[in-house]
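In structure tokens, one chain follows: the form predicted alone.
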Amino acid sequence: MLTVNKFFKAATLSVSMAVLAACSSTPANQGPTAEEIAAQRAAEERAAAEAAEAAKQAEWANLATTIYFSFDQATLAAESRDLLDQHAERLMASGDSAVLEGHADERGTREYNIALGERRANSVADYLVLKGVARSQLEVVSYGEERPAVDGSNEFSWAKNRRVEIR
């Protein structure tokens, strides 16, 4: 009976131990450490970057791409400007490359209006280049009145039809 009064008692010491053992750790409710905080708002500057840029890659796709001018003009309107900015942060940010299609209204000889479209394509390449956008990459293109946007001999039809396609 001794023998099972000793195992007892030493079963009983081993739980007790095992007991303050336990009670003296730290808490697990300690809170994060310095690396964990620093890992955090690393992944949430990641997450608002992210945000931000898939926020501005939605609104250059929504950017119009057409640029219009006046009769027999490859001068730019000063709404053009504020689109064509919009346009050369899209392509310095992205390094995409762009065709600038050039186009006339059905008014005049087929020479003239290939020119007048080249100029005007060459209008809105040399303000993104002052912009600063790299002249490489930008193509222009004239299709002079070859291809209009709507048909038609009224000034409705011209005026859609004098224009630079963003593409």
The other form holds:
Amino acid sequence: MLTVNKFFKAATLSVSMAVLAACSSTPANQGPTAEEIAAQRAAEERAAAEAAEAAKQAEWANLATTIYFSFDQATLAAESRDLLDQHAERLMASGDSAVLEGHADERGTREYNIALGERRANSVADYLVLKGVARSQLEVVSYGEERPAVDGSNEFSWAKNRRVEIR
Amino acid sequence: MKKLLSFAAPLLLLVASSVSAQLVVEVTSGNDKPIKIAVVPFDQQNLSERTDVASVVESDLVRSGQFVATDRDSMLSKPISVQEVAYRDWRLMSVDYLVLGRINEQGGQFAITYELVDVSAQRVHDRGITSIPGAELRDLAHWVSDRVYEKLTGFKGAFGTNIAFVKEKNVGGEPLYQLIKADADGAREHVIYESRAPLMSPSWSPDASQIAYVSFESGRPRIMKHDLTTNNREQLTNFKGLNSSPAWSPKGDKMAMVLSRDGNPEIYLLDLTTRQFTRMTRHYAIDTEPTWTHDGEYIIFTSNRSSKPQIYQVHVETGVVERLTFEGEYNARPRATLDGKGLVFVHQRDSVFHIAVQDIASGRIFVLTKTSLDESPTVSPNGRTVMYATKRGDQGILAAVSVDGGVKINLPASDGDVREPAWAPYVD
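Since the structure above is the form predicted alone, I would like to see how the form predicted in complex with the partner chain looks, so please show that one next.
Okay, now the whole complex, with that chain kicking things off.
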């Protein structure tokens, strides 16, 4: 998060400097030369690309990181795919590694649930690999029902706890 | 059932034990034809320890559900030996048996003399003397309970055995996980190991000298072996993926466990001498929660190879797999009953999780518990009781039920969530 913010600031700064540099090299009483126009255009394009890149980074930084599952299921819901596609794009661009933490709700047995949590995390890993992420970037770890996100024995809490967290 | 419930009301007694007790026993339903006993306060003056032995014996026996006890305050006399017994006093109260005792101490060691008196026959039914080196009064109390229980029910007592369980507490805003050893009644809690990372799945070695469990201390689930005498810890596995669900073989030479190093959870055997791993199951489904039959010939386990969790067994020698449960959509975490004819497990019915027992031959399932979110059943070494974890409100507690379902008790924790009880085998 921090690094992305820094990157964003640096990108913004370089854009302003490029614009400033372009302005100061242009004498007020003369029209710009063709070279100067071309240079400015290039600088603007660079700046736009960098801004887009920074925006993308910011968007990636704000991506949701939790994928939810149905009871005793490890198959990905269709609505999870869009989010995972963005994570795949992010991981491929950055080359970062990610830990996929599998979890289960408290119902059913603990050892079965830790296996189920692993299945869920593997489903996410398999999907990311299918989208082009290197298997070596991903690590799967399951906590089963040992680390609930939300306490409480009700449908709401259970739904929040059947999850994979991308870290 | 009505009869059971009406009987349960007077039995709702809170048996507060000594200061060291961390769990309080509560009987929620009992046998409908209990034996009426009177455990008279023992002669135990001038001892270096103060535990009220008679009250521990009374709570042991009452907790079994086979006995009801006469309230101390209503006793007309308080004999400490058979010579002092006025039988008429006890017949008036329709007491069946008296438990009497005397304890003295020499060189820091306690010696106990106990008598079990048959009121209607007006004679001593059993008498015993013992002195256990290093024993505390609570050990002597459990010794008396075991003797009375065996004399009057014909079954060996398990009051002197231990349990292990996992407790989660909130300490400084963060969870603290503890592996705890305690008496079978929950008293004398002793922390074996504690960690800020989750602990799971305690399993006793057959001589009760070691416990295997799963620890996340490295950030990943790994199987540890803990020697209770030396406190030495050893990490047994360090494979990629799951390393979980350790189960010591009846002979103690092997350990069944779950590893997902081949990509999905499979049952493995670790030979504790040669340190060789043997893969027992081959299926793309989840195979987990192994446990041994008492003869060591089969490993019983949970698998969702039929798409829902069901219970299977694999023959250790041939690897032949056979499905054991067919009723219901969720049957898991099996344990064999002592006679080998039954299976105790978690069974989902009407979307609620109960403890159930199944007669293997007929396939008939009998649901033992009425609460929900019941899990982790463990069978007492005498085969009479199933202890399990359940929830009361948001708190995890331990509870126990007799194998016939007639008697239920709760062992509420005084602090933290308790779960995953594992009943230790007999030591001797």
